[in-house]
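The chain below stands alone and is given as structure tokens, in the form predicted on its own.
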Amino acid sequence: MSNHTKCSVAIVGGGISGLTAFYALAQARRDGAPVEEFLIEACDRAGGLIRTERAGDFVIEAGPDSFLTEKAAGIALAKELGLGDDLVGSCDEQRRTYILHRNHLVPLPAGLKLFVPQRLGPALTSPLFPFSSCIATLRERFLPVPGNEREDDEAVASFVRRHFGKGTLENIAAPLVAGIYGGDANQLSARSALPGLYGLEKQYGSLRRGVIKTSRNSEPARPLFTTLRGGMEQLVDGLVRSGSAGPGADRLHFGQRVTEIRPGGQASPPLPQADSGRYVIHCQNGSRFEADSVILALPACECARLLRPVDAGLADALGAIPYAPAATVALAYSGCSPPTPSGFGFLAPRNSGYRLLACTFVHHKFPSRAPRGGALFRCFYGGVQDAEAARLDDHDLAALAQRELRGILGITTLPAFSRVDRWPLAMPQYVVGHEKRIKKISAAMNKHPGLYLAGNAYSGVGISDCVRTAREAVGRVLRFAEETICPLSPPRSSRP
């Protein structure tokens, strides 16, 4: 390394993870950290899955519509960006989720934490708990703490059946994990997809016993979800504005699709000797960037493609994380609102006869998302078990959503308009063995100083998880910069 005093850091990917890393590095630089950050994004806009559209008095989210309130990282970031006054909680006085059961919407029993009953009465009297599940639930309270022999991972389906029986799995747990991950309970890892419950089993044996004991010490009730008054894209705008404020307007590079990353010694054409050892980032249009450190904030499969020249074994491990496609259909009704039961929406099991995974009653979930007297529904399609649904063309998918809501809710009115959004790589699948795969990836990453990962493919799929992993990656970058005192290298782009 030369005698310069700053470390150039490239963030590849302009979704919520990449933007958070960009913002946090900018803050650290202003506070005196020896870094110079820049961001490269393939699209012509920032935000990734997060995109908000306003159509009259409707607020339509193309991707995530909120933070999970109990995960603090997203809300903390919004407050840091000066958006605290725009944080809005979900309308929990109407909080109720239904399961489509035998062509009827049946509410989830009161006191349920995911699929774990804290109160016996509502569970044992619900049609979602058949007799065999009621017996299993009564017995579950007395399960012993498992010994150390239960160290291997298992599928969510097996985990749920052991505790609450087949009926609870099919009627409640499987639709829930399909709604969260777009995944199959027979493939998803209990250890990675349900880390909280997995930990309770290790400590208490009985999930009911663990949930009841830990709930006694819980904080006062807060809204389950939190969003932003103007939509989730407010968070994107705040990150871009705060991250790019001040000198250095060329820190954001949109429309640059990265095709390959190589160590500086393997660059073609070669870098000057003083630059050897850096990472070289090649783009589809012929641009080339150089950086001392790189944060990859992309889907794991995209990281695998880019890192193959760096480490084939690492690329194989990243590429082994599967993804499921997702599509959403927003149906907006103005004027006379279609009749809708009170609640946030419903989940549809695979055996329901319908293709949708879930439907959110947006006008009930958050205030001011639809005009007075109007309604806004979001239908979710795709996932592991019906990937083809997410690939239907817009007209066919919107028509399918209308037919299915007609069959389930009896809505015969035509919507004022519809919006279809699709995300081929929205939903990483934490399949059995995910934790071991992540350990393998981490070990391989340790062999490449200055190279870091952030995003939803590793330890949580929500916005707050993305924010947390981005901040963790930035922390590692800052340690790397302090330890190595890399050369000052503002982003340089050379075109053929």
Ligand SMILES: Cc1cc2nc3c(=O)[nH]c(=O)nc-3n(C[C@H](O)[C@H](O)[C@H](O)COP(=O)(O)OP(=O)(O)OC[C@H]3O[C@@H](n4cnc5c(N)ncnc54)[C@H](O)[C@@H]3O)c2cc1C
Contents of the next structure:
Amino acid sequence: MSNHTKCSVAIVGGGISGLTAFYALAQARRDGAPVEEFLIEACDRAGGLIRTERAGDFVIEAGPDSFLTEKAAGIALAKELGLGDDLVGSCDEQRRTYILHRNHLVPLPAGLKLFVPQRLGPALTSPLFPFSSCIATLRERFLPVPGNEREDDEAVASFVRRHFGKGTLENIAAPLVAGIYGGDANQLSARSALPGLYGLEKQYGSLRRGVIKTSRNSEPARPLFTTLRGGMEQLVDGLVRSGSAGPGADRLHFGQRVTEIRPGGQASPPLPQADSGRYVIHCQNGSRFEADSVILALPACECARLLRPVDAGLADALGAIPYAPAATVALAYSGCSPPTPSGFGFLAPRNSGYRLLACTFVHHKFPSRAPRGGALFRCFYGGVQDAEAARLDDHDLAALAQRELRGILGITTLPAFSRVDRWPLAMPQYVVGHEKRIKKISAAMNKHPGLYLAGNAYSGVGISDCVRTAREAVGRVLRFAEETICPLSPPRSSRP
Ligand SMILES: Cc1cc2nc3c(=O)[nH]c(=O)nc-3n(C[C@H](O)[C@H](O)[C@H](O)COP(=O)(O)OP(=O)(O)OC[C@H]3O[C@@H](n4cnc5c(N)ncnc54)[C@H](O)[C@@H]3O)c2cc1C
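Cool, the form predicted on its own is there; where's the form predicted in complex with this ligand?
To see the whole picture, the full complex is given below, headed by that same chain.
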């Protein structure tokens, strides 16, 4: 560690993870922590996957549309940023999701937690539970707590089949994981993609028993989802505003794609001996930064690329986390709104004959997202099982979405406009063996003091998970700074 009065911290990536780290470090600095933070982002805007567009009275989310209310970190952050009055719950009187089953929209039975029925009546009378699944469901209550000999990890598909049979897997669980993760139930890890249910199995054996026991103790009903009145980008704006407030405005560097990170001793030219513990960060446009500590808030495959000169084994482990692409198509109808079944939307299984993974009825899910009498549908394409769909050109994708909604919902009117957004690295896939890989990554990271990871690739894919991992990374940076700072020279950065 070099002789600095403060630990300079580079945050690479300006999505919700990087921005949360930036904001939390700024707060710590103002409270006297010995840190000087700056953020480097490849695009010319902040937010990463979070982007909200307004078109007339339509509020269109290109990426995430809400926080899952039960995960507290995102909502707590919004409140901390003074956005508490703008938090809006989903319209839960419309809380219903359909599955496209044999060309009909069939509502998920009441009382279902993901695919676990808390109430038998609605499940056993639903066409989504064929006879064999009904028998499996009745038996499931009596499953014993698994012994230690059970395989440590297994695919979601086999986990669901063991508990509720093949029908529940095909009709409910597989479309759910395709909708949430863009993933394939045969590849995703039950342990990592469904940690709550995996934990219940360990404790109770039966998921039904576990879900019933734990929901009895839970709090009164809250809206399932929470969003921000002006769209999710309000959170991004709040973080940028709060993080960059005050002196030292030059802390945000947009339009700078990092291409390489090297320990100071290996940099070209190498840093002086006293600074050899610092990291040198190279950008595509020739800029070069130095920092004592780096938080990488990027997709894991991008971290892998940047960290190869630092640690090839670590890069291999990071690079082995696969990603699914996604495209969203927003179809906006003003004036005479096409009739929509009451509910938040539907999921389409892969055998439905449609390429659509899921569709949200945005005008039902949240208030004030479409003009009065209008409608806004958001269709999801891509995922690991149909990556090709996410690469169709905008015109073809919008036409496909209209054709498919005509087939499913009978919508024949043309939308006032459509919008296509594309995310090549939309969702990390927590495939079987994910937890072991994460342990390997953590062990390798421990060998590189000052280097930290945050984001959705490791321990949860939602916004609240990103906020949590960013705060954890900041906690480690602050400990690192306290332990290693020795007062003398100031931090440096140089640019062409
Ligand atoms: C369509 C969609 C819908 C979703 N819906 C929800 C939802 O409703 N609720 C929810 O909780 N979650 C949802 N998610 C997940 C959630 O959006 C993400 O987990 C979260 O936004 C990821 O944030 P991040 O900061 O970790 O990564 P990102 O948002 O991917 O940010 C990474 C940033 O790093 C930058 N970057 C990349 N490479 C470099 C480089 N070399 N140098 C500099 N910068 C670089 C990128 O430009 C980007 O800005 C959704 C995701 C998608 C795709």
